[in-house]
Amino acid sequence: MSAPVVRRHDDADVLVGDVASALLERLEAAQARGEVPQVGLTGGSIAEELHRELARRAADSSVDWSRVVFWWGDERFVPRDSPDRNARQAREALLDHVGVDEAHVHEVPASDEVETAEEAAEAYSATMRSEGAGFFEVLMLGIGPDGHCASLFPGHPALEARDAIAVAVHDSPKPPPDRVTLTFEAMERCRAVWFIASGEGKAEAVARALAEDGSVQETPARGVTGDETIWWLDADAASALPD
């Protein structure tokens, strides 16, 4: 695995019209080498705009979106029907509006689908082992203020998960308290891991998760790598990085 870059961008705007670019790119040469491409979506203000710009290019784009696989890092434990769940959120910005195959698209069971969220955890965890290839053509993440990623916390016992492909999450720090997340061992099963941050409330935890020196327990996102791994950053959240 390669060591992380940094992507520096004037602003939002300027970082998502990248992103967007480089992941089209990238679906379309998976797609002509005969691959399904499989992508791991995340959630958060600054996914939604990248999903809406997503779809603003689909008709511009060689990209067959029927022949994509779509995944997520994380889900909120609520009902299907909630705004918290970050697969509602990736259907009304992107999903809806550019023809996915629904057999394609896999969700985390809902709290009004199953009882607990470990049986939503062992639910996704079995549909990823029929359904998935083994890895991420590229798996989208963001990064919380406390260095969080999908949701593994700081300290959290789920930092310590092994052998398993999704976990259930109690207490979360952020509401929702119950969640569904991917182990870093599911995550790390990656041709390229990508971070994507916004704003000035993330510029200290990009520091930290950045820095030579730094525990995954105190920073979670470190512990989360591909065969690329690039960090695709806005002028405010890149600000505390060395120049």
Second form
Amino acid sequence: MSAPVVRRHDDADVLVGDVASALLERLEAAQARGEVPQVGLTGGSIAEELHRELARRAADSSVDWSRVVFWWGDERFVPRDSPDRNARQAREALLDHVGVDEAHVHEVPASDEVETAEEAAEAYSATMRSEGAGFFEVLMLGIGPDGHCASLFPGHPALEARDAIAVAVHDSPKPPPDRVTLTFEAMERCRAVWFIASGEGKAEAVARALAEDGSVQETPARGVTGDETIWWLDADAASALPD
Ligand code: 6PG
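Next up, the form predicted in complex with 6-phosphogluconic acid in place of the form predicted on its own?
Let us now look at the entire complex, which starts with that chain.
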């Protein structure tokens, strides 16, 4: 595992444009190698901006979106058509505009499809195992002001999950309360993990996540390791980092 790479950008628009360019290039390169790249999407506001930018740029890229496999790093355990669903957000901003193959879009089961978040987590894990989800080409993650990523929150039991791909989260400090999240172990199966953060409100969490010391319990983002980790930051989110 190499040291995290930090990429700073003047503002959120430049940040989103650079992430979109880098992702499209990475998908094109994977497909040029004859691969069907797997991408882990995330929820949140900067992710939505990224999805919209990818949709804007899709026509100018050679990515065959029907040969991209989509997963989510986490999902809210709410009805499938709830506006709180990360998958609904991604479909409206990106997937509905680029001709994906539905067989390659793996949503976490919703609360109107299974009884409990535990069932949803187990079904999602089973799909990931059966689909042979080897390595995510890129897993994208946001970060919360408390240092959470996906739905791995400070001090929550999900941080300790072992031998599990996805687990249920309850009493999430960020509403809605019930969620499903990939575990740290699942996140290790990534060729690249990209954290994307914008805004002053993330500056302290970003600095804690990248500090030499500090605990995973306090800042779960510290627990995410992949072969390559890139922190894509705008100037505000990077403002508490040493120069
Ligand atoms: C979720 C997200 C969550 C999000 C961060 C950042 O389901 O809420 O997966 O981890 O990425 O909270 O969200 P913002 O970009 O909106 O601050």
